[in-house]
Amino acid sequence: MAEYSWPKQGTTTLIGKEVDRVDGVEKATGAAKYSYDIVLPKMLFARVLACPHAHCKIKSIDAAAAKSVPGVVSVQLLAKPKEEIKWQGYLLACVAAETEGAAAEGLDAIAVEYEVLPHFVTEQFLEAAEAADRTGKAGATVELENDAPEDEDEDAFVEAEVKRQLEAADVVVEGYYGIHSITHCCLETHGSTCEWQGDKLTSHLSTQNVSGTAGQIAGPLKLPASDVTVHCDFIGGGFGSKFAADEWGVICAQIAKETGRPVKLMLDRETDQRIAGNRPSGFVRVKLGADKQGVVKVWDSVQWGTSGIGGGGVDEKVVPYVLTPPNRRSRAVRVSTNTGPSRAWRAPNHPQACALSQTAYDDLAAKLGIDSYDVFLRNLDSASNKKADVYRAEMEIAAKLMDWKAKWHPHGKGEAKGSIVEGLGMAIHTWGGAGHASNCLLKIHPDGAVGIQLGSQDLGTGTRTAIGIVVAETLGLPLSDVKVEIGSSKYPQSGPSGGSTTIAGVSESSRRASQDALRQIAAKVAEKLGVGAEQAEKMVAKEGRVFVADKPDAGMTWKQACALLGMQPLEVQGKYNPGREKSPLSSSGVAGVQMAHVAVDKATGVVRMKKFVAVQDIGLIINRQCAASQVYGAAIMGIAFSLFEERIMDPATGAFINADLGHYHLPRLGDIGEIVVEFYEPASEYERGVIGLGEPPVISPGAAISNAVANAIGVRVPVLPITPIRVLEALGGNGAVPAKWTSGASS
């Protein structure tokens, strides 16, 4: 079996360096063509009619008038009379027309009569959800040091043991914390442009799953999956919401088939935000017990939240988050709401769990009057991922970058400049990041040209550049000499971009193919030079030459070596299937520490970011520039959901009232402050191989920023985002949690 490995740390030419994206100029200049940009001859424009009500029944739906609107070519009804609709934005009809204006007029001409039914859309108040009969038990996780006696009821024992542990604690902290639902806000909304050539369909789909969506379209159309090509060169954001072709992707293909013309169907912004993805909310009531040093001994919590009509919310198995005291009970209640269904959002469950848990640890520090840094440090031995040593090292680095010891002050006791006070907060996180399955086809031509194809996509990770770096490093070539092709389901299958799996996955397959190819070329070089098979195994490729290691003269140029291939190119498949065996090229499991420095205006409630420090381990770094960009982007998204983003539902009408980017508040550049990114990369981390990075740095900002605000003003703003009104409410309560936030938080 062939052996695979990475170059020794410090010996690389491209790997680990700061390399510009190979497609950066295309993206920056607008030359890059996204699915939205595809324009085809005789193309029709399709738009969808979405239900305006959160809960209703269709009494009647009539599209006759729409069909007579000038320019309208096709009208498809997607809902039926008597059908019950359970969230706003549900698709009712689709109109395709010669122009977008005609399609809009066609939608306006569709007559729908509704029977409006009772709705429930506000899950923050558990008492109200229980009164509306919208709750159900989701699960419970219990870990105790002591076991229940054989003759004792286990539930009764757990109840008594948790109570005993809390009564025995030196200090007890009770808190209420929450984080609202947010939407994905992809710059490019969901959708596709579809065209047929005979019985073959090409879907220019905005997707983070190029290899996995052709079958999703083929099935409903009763086509062989081999007759469908999914194409996506560039994607304008996904964040976990674009794994599927979706109903609208199939409708687009159907209309294109029926009309015999290409069709573009991209969701409008309002519909996109209502139905194409949101992150579940989470709220929790916590009671924890600790010793006088701030080491938590017992945790007891009840949480609730929603993923939409099916209930859901945050998995109680990740609460408390990372720091897991020896005695803990986490119970969850799911709340069913008439809202669009949730989808995966970067690091599913983790950002919410971190915000629901590590704020309580910071409140423990406040109650004891000791440094929050010390409380986190003293609890690291309870880290669920057994990475206490990594966290300690990362905390030390982060503290120096933040100048923590000089800036930190007891909660609410910092120097005030007028109405402005400042504060520090921190949080820690973990993630897997193992590479997904990946295949590639590497071609090396007799003239020395190199090309590689994968059915992967670039979700923002710099996938093309990473693949090119791995191949170029392995073959000893400049990055510009490697042509990377991704974005088509016709290329060898590679996994979807989700869960921080892409860079590790594509690095595995491309490194394996490159090393296998180099071995074959080295054998031909050795034969030509007459140096024998033993010397062939020692050959390396570097600076455009293939030669025996430590003997640069015993070799030839890359082109001379490739000329030995003869008339046909060398084709090598790279395959990686995780789980079969431990790979020397990639692994999983990372830790990260983040710290926030904020300024709060106690007169207006406005929070300003001053500095944000992110320290992260990710194993071996392929492209330092893209890796840092991932962290910058994640930190900005974290600041966004900490201070600005919130799906606001109107309890009276059931409407998602800020479902557009005019009213759904996102930060501007001036709202971000200074961001400092530092990678933790001793030799022990490098030797673990490549690990994904997309998810981890987006986890901690909520808790870190909330803790910084609490440190600044001396009271907790319990629910994210921390908007000015919530800051003023918390200050008005003089630190006491308002009754409206806790009422009904029963166990």
Contents of the next structure:
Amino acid sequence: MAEYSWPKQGTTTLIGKEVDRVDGVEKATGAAKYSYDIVLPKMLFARVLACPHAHCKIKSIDAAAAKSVPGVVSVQLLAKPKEEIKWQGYLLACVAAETEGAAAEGLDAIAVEYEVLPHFVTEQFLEAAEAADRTGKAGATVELENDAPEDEDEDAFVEAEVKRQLEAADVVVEGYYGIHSITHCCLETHGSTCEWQGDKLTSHLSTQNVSGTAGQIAGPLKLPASDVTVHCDFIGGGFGSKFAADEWGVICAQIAKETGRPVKLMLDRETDQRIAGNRPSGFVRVKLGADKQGVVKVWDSVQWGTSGIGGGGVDEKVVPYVLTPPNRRSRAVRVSTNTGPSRAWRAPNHPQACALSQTAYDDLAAKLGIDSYDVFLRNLDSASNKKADVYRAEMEIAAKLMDWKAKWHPHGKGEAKGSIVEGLGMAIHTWGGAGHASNCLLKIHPDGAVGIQLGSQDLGTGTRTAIGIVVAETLGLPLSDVKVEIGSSKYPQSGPSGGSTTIAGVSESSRRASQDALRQIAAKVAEKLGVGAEQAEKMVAKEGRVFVADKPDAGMTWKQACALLGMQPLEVQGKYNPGREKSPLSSSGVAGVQMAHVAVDKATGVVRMKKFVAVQDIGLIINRQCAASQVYGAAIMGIAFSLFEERIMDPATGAFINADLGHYHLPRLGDIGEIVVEFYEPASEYERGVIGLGEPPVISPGAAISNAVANAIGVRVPVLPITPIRVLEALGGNGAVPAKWTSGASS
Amino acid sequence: MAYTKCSDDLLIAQGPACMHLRSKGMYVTGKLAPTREEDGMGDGYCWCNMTQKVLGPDSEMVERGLCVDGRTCFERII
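Form predicted on its own done; form predicted together with the partner chain now:
Now the full complex is given, and it begins with the chain already shown.
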């Protein structure tokens, strides 16, 4: 049985270093071809007709006029008369034409009569949802130190025990917190370009699931999955929303088949915003009880939120988040709304859970007049938290980088410069990040050329670069000597990019294949040099040579070694299946601490980011530059949903009224402030192997920034994003939750 | 002795799942029809492989707890 390991820490040439992305120039210059960029001879352009109403019934739909529009080649009706539509943006029809203009004209010519039905689109107020009969039971999680007596009704016991714990607490904090739905805002909208060669289909699909989507297209088309190739060299954002081939991916292939011509169908921005993914909202009412030191003893909450018509919302199992007290009751209510269905968004559940609960811990600090840092520190030793030592060390690092102790002041007690006040806030997070299953094919040619193929994708992690680093490090070659091919379902299956699993997964398979290949080549070198088997096992590859580790002269160049392969290339499969065994190459489970420094103008309500510190453990770092990029990107995305992003639903019309990037606000460079990224990496982290990083650093910003604003102005702005109007409303309420936020009234 | 209780009406499986059920978590973990959300992997985000949307062929919602035997469009894996 072959053994796999990483080089000893401090001996690497590429691993852990700052390495430019191998495809960085392609991406920066526009040479990289995304699905949106694919242009094929005789290609048709398809556009979709989306339902304008949040809830309606189709009375009639007539495509006759559309078919006669010059340039229109195909019209597909996707909805039927009498069909009930339950959210705005639902697809009704698709038109393919010689030009995008003709396709748009064709859509305009489709005549649809609607019977508009009552809708419900705003879930911020639980009472309003209940009054509209749009709520349903969701999960409930209860953990108590004392067990229920055998003969006692469990519900009655829990009710009494939570009440008793709250009454026994030195201090009780009651709060209301929320975070609105946001959309994925992929720079490249969802869609594909499809072409057929006979019975074989190639879909140039914008996907974070290259190996998994061919079967999704084949299913509805009733094709063998082997007849479908999914190809995606570059993806312009996914963030969890591009795992499925999607209805429009199948329609594109169908029209291409029907017309015998390639078809491009990329969603327009409005439709993409409405139906191609959003993150569920979350709102919570909390009552927590703590001792005088700020250690929480009991948590009692009711949360609600929506993921669209199905209800859903945030998983109550992660509320409260990370800092779980010994007694808690977390209940959840699902709210069904006439809004586009949600999809996984970077770290599903965690950013919302953090924002819904670590704000309450900060309000506890404010009530007690204790430094928030100390309250977080004192609550680390809760029963469910296994990484308290890591959090403590990371908090210490973050505090130094932020100069927390010098800058912190009691909530609302900082020095004001005119109407400007400043504040600090922090939050902590956790994530898994175990590598996904991954296979690769490593091919080493007799001339020394090295190529590796995986059915993986680059969601932004720098996948090509990471694979190249692992192979080049193992074989002792420059990175430029390794040709990495990803982005095709014809390559060996590798997992989707989700759950922060990619870098650990592809590192596993590529390291395994490279070590296996090196062993085979080393054996040939040893045989050629006439050294014994013992010496052969000590052979290493470094700086373009293969040699006995402690005898650099006992070896040969890489090219000479590869010439010993004979006439045919050496092919080695790398395989990793995480279910089978604990691997020495990767593991899971990270912590992370983030701190925010903000300035708030109490006259205008505008919040400015001054500094954001992110301290993160991730095990062994493959590419320091790309790892840091992941954290920078996550921090920016976090600042975005903390201060700017919100899907705004109009309660009167049911419309998603800012479904474009003009009115759906994203931060600009000047809105970001200074971001400091620091990895927590004692030797023990390197020994854990590779762990995924994409998601954890996007979790804490909401709570950290909200806490910083509360520290600055002395009152909580309860709902994210913290827009100027919400700041002014909170200040006007003088710290109390404005009545309209608890009355159930629609706003 | 501590008291713990966790109910999750959305995700508790009611028998084997339909062979056309898909979720993000199924692709990430490689597991068929998970019964519960696993470490935030997104098992709650489901769609139907035959319609490629969150509504099944019967126009009802696709969900782990709903795509089970008894639904008109249900198909068993084995």
